[in-house]
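Take a look at this single chain in structure tokens; it is the form predicted on its own.
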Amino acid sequence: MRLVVKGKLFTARGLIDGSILVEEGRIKKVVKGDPRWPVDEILDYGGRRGNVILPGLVDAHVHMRDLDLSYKEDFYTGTRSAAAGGFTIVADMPNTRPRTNTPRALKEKENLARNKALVDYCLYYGVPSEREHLTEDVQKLAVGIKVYMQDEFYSERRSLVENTLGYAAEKKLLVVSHAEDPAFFVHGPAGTLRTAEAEVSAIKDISGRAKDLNFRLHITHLSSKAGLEELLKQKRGVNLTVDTCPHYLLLSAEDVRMQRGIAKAHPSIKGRVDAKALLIAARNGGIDAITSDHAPHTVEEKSGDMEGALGGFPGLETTLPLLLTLVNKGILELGDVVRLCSTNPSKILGIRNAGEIGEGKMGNLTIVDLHRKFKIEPQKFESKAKFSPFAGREVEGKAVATVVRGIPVMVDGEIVGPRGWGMNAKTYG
């Protein structure tokens, strides 16, 4: 398959009007102008105001569910959602049912993803119940190990966590931490408040272990100004990166109260001061990446009071429009979006030849219309989860095409890619 994509290209040298030739999944040539190569397919976005061709977006934190939770989402519907939102690679978390924390479960998930996924994927491994489950299969198939600190680090599973962290250090695997210390949760009639102090305490603890054992540490979905300040202190002595999510940049605790269970998330969405601090850090480099924390549930699981509602909501189809709206408002630059959602996530996950438009790189591309205005309507999501705390919000900017290894999987809002096209991005050469 030989594909040409034409238009305004976002490259390391800046924006250029040019053409990209993708052959056998990789970018073969990037040139200015229109060389008119003989090809099988052309995507021509040249001359259209607001259209820009970006390196393929990467979401380092999603929940594809599947297995026993496939009623919420599966690898096919979840990666349709990713394609619709402009994401070419998604990294799936291990808190499925059953958990992805045995070699057998990891291989089963790899098989599921390989047969269902529309876009490429990475897999995380969970802390196992037995040391013997830290095998070569983990290093071969998983991009990293996820530690849910409130459930594992601060529990009777602590010794298993320590074994797992040692394994990660030995095998040079990324450790991704949901950093919250339950000793600082506040329980009240409105539900459990996951405080900024809980985040600060957990960041200190896991950063200390990273310093002692020398593993690469990534703090995911940072939610507070205090957590950010602690993390910036810890970065001085630890190989440490961090991401946050659009809901921590754009929503506040007041929004959560108004929407009740729909906007409930873990960690809790904090105050406006926290949102402002995180947004400034995303702009100035204090935040390394943006993730969606795409966490589908049924509407029934999100209804009722705050204590009973499950945490999380779908985000793959809202992340890019929300960020591009910030670009149009002059709060972020387009280069910030590429850095936060493509270049840096690829580096953090250790995905080779991704995150950049250049010869020899993978043919993953996200074409956006910077000025496409629309209203977020969850009932139109490709995800099984048809709700969002951003429902009804007017946004400006949208993915209009998604290309994965030279194959268009979404064009002009229509999913056109084949089921099972996705592959494990850890195997990129």
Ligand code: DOR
The other form holds:
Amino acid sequence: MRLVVKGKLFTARGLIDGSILVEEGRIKKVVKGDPRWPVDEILDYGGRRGNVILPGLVDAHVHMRDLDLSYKEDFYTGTRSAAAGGFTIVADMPNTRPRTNTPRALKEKENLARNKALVDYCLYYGVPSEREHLTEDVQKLAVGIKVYMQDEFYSERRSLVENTLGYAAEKKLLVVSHAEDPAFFVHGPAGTLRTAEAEVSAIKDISGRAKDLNFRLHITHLSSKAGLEELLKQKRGVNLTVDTCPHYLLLSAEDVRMQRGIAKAHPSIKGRVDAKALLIAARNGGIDAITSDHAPHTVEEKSGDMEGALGGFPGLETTLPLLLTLVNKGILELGDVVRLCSTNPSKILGIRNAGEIGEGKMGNLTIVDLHRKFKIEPQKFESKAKFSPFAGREVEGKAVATVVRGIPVMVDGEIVGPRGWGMNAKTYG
Ligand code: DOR
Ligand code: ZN
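If the structure you just shared is the form predicted on its own, then what does the corresponding form predicted together with this ligand look like?
Then the entire complex follows, led off by the chain already shown.
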């Protein structure tokens, strides 16, 4: 299959009007102008104002659910949601049922994903309950180990966590941390408040371990200004990276009060001052990446009071439009979005030949229309979870096509790629 994509290309050398030839899944040529290559398919965005061809977006934190939680989402619907939102690779968290923390569960998830996914994927491994479950399959199939610091076992089974972190250091596996220390949660009548102090304490703890044991650490979904300040302090002594999510940049505790359970997330959405500090850091490099934390639930699971509702909401179809809206407002540059959602997440996850448009790289592309205006309408989501704290927002900017290894999987909002096309991006050569 030979695909040509024409238009304004976002390359490491800047924006060029040109053409990309993708052959057998890889970018074969990137040239200026419009050569007449004999090809099977052409996506032509040349001369269209507002269309830009970006390196394929990568989301380093999603929950595809599936297995016993497939009533919330599965690998097919979740990756349709990714394709619709412009994402070419999604990294799936291990808090599924069953948990992805045994070699057997990991292999089972790999098979499931390979058969169902529309875009490429990475799999995280959870802290296992036995040392014997840290096997070669983990190195082969998992992109990293996810540590939920707020879980009981983190404090109760320190030696097991220590073993796992030591293993990650030895095998050079990434450790991704949900950094919240429950000792600093405040339980009140309006539900549990996950404070900034909880984030600060956990960042101190896990950074100290990264320093001692020498594993590569990534802190995910940073939510507070105090957490950011602590993190920047730690970054001077430890090689660590960090991401945040659109909801921590654009919503505040006030929005959560109004939307109640729908906007509930873990960590909790903090104040306006926090959102502003995170946004500045996303622009100036203090924050390395943006993830969606796509966390589907049913509407019933999100209703009720703040204590009863589950945390999280779908984000794959809102992340890029929200960020492009910031670009249109002059708050971010398009280059920031590419760095935060493609180049850096590819590097953080150690995915080879991704995150850049260049000869020899994978043929993963996200084509955007910077000026497409629309209203976020969750009932139109590909995700099974048809709600969002951003419902009703007017946004400007959207993915109009998503290409995974040379195959268009979404064009003009239609899912056109085959189920099962996705592969584990850890195995990219
Ligand atoms: O809001 C959240 N939802 N935060 C998490 O850490 C987990 C996630 C989920 O799995 O629903
Ligand atoms: Zn999550």
